[in-house]
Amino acid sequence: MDLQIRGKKALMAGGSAGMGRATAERLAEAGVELYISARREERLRNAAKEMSDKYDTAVTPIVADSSTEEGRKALFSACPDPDILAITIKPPAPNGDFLEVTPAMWRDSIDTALIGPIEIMRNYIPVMKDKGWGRIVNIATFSAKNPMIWRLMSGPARSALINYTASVSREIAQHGVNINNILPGMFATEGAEEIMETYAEAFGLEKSKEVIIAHFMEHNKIPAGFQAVADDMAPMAALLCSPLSRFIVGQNIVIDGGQHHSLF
C-alpha cells in the first residue's frame, strides 16, 4: 500500500528500538525524510545507519530523553518543522505493591508519560496548522483503558495523555492536524524483555525467562495465544501517520490480541 508519505518529514521520538524503531522502519520504507530520538546513544545512531542504509533515505538520530525539557530542546532544534510525528516511551518498570508507590514514583510517571509527550505536542501543534496538514501518533498502553494494578506506573499518565489528546484532536482537526494514539497490550519488545527481573521481584518469581514468561501468560490471557512483536503495531501507526487516515480524529486503536474485553 502506497502510504503517500514519500518526501514527507517524519519525527519518531524513542525510535531506536521496540515499538518505535518498527514504526520507524515502516515510515522510512515509506520513504520520508526521517528523524529518530532515543537516550542510548550507541544504539540510537545504530539503528539510523541501519534503516538508512536498508531504506536508501535520510535517517538523522538525535541523542535525547525526551521526558526533559532539555531532551525535547534538543528534538526541536534538530527537527523544527516535522509534517508527521510519533511519540513513545520506554515502558515502566511493573510497580509491586500499590501501596509501596511514592509520590517521587508517581511524579517521574507524569513527567515522562504525559508532560514529555503533551510538551513535544505543544510545540508541533502550530507548526503543522501553519503548514494545513500533520500527523500525531502516540504509542501508548491499552492499561490506559484497561487498569491493571501491577502497571499503575504506566497506565494512569497515560489515561490522562489520551483525554488530552482526544480534546485537542477536535480542535485541531479542521487545520488538517489529526492527532490518534495507539494502546498496545502485551508486545515481546526489548524494554519488556528490560524489565523482567523487575517482573520477578513485583511478583516473588524466580528470576527465569521461563518461569516469568508462564507466570504472565497465565496471569494475562491473550485470546490471540501469543505475545505480538513490535511489527505487528507497526503497520497501523504508519497508517495513522498518513493521508489514508484523515477521517480518524482522536481515537484510540487498542491493538491487543483481543486480551481487553471492553466494546469500545
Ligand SMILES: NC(=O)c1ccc[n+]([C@@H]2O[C@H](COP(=O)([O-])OP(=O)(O)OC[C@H]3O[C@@H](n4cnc5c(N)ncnc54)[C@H](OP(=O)(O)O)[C@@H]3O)[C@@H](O)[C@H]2O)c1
Given for the second form:
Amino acid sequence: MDLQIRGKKALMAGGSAGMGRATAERLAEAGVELYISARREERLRNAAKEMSDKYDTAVTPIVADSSTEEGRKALFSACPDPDILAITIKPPAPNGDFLEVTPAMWRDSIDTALIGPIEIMRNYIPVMKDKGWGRIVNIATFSAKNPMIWRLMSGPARSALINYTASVSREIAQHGVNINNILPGMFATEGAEEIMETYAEAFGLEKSKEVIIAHFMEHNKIPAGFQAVADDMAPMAALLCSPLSRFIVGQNIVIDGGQHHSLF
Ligand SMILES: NC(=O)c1ccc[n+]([C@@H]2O[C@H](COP(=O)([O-])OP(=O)(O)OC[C@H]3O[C@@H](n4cnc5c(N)ncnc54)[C@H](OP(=O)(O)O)[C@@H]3O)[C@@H](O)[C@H]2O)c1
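Output the structure of the form predicted in complex with the named molecule; the preceding block shows the form predicted alone.
So here's everything in the complex, that chain up top.
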C-alpha cells in the first residue's frame, strides 16, 4: 500500500529506540524526510545513520529532552515545519506501593507524559493549520484506558493527554490536521527492558529477565499469547500519519493483543 507521504517532512520525537524508532523506520521506508529526537546522543546518532543508509532518505538527529522547555526549543528550531509529528517517551518505571508516590513523582510524570506532548503539539498545530494538512500521532499507553495500580506514573497523565486530544482534534480536523493516539500494551522494547529491575522490585521478584517476563505473562493475560515487538504497532502509526487516514479523528487505538477487555 502506498502511504502517499513520499517527500513529506516528519518529526518523530523519541525516535532512537522502541516504538518511536519502529515508527520512524516505517516513515523512512515510505520516503519521508525524517527528524528524530532523543536524550541520549550516541544511540540517537546511530539510529539516524542506520535509517538514512537503509532507506536512502535524510534523517536528522536532534538531541533534546521533550519534557523540558529547553529541549522543546531545540526541537522547534531544528525542525520548524513538519507535516507529520509523532511523539513518544520511554515507559515510566513502575511505582511500587501507591502510598509511596510523592508530589515530586507526579510532577515528573506530568512534565514528561503530559506537558511535553501537549507543548510540542501546541507549537506545531498552527504550522500544520497554515499548510492545510498535518498528522499527529501520540504513542501513549493502554493504561490510559485500563488503569493499573503499578502504572500510576504512566496511566493517569496519558488519560489526561487523550482527554486533551479528544477535544483539540475535533477543533482542528476542519483544517486537515488530524490527531490520533496509539495505546500500546506490553511490547518488548529497549525501554521495557530498562524498567525490568524496577518491575522486579515492585513485585518482589528475582531480577532475572525470564522470571520477570513469565510473571508479566501470567498476571497480564494476553489473548494473542505473546509479547509484541515494536513493529507490531508501527504500520498502524504510519497509516495514521498518511492522507489515507483523513476520516480518522481523535481516536485511541489500543494495540495490546486483546489484553484490554472492553467494547471500545
Ligand atoms: N514497552 C512497553 O511494554 C510499553 C507498554 C505500554 C506503553 N508503552 C508506552 O509506549 C511508548 C514507547 O515506549 P517504548 O517501550 O517504545 O520506549 P523506549 O524503547 O524507551 O523508546 C523511547 C524512545 O523515546 C526517547 N525518549 C524517552 N524519553 C524522552 C524524552 N523525555 N525526550 C525525548 N526523547 C525521549 C528514547 O530515547 P532516550 O531515552 O535516549 O531519550 C527512545 O528513543 C511510551 O509512551 C510507553 O509508556 C510501552
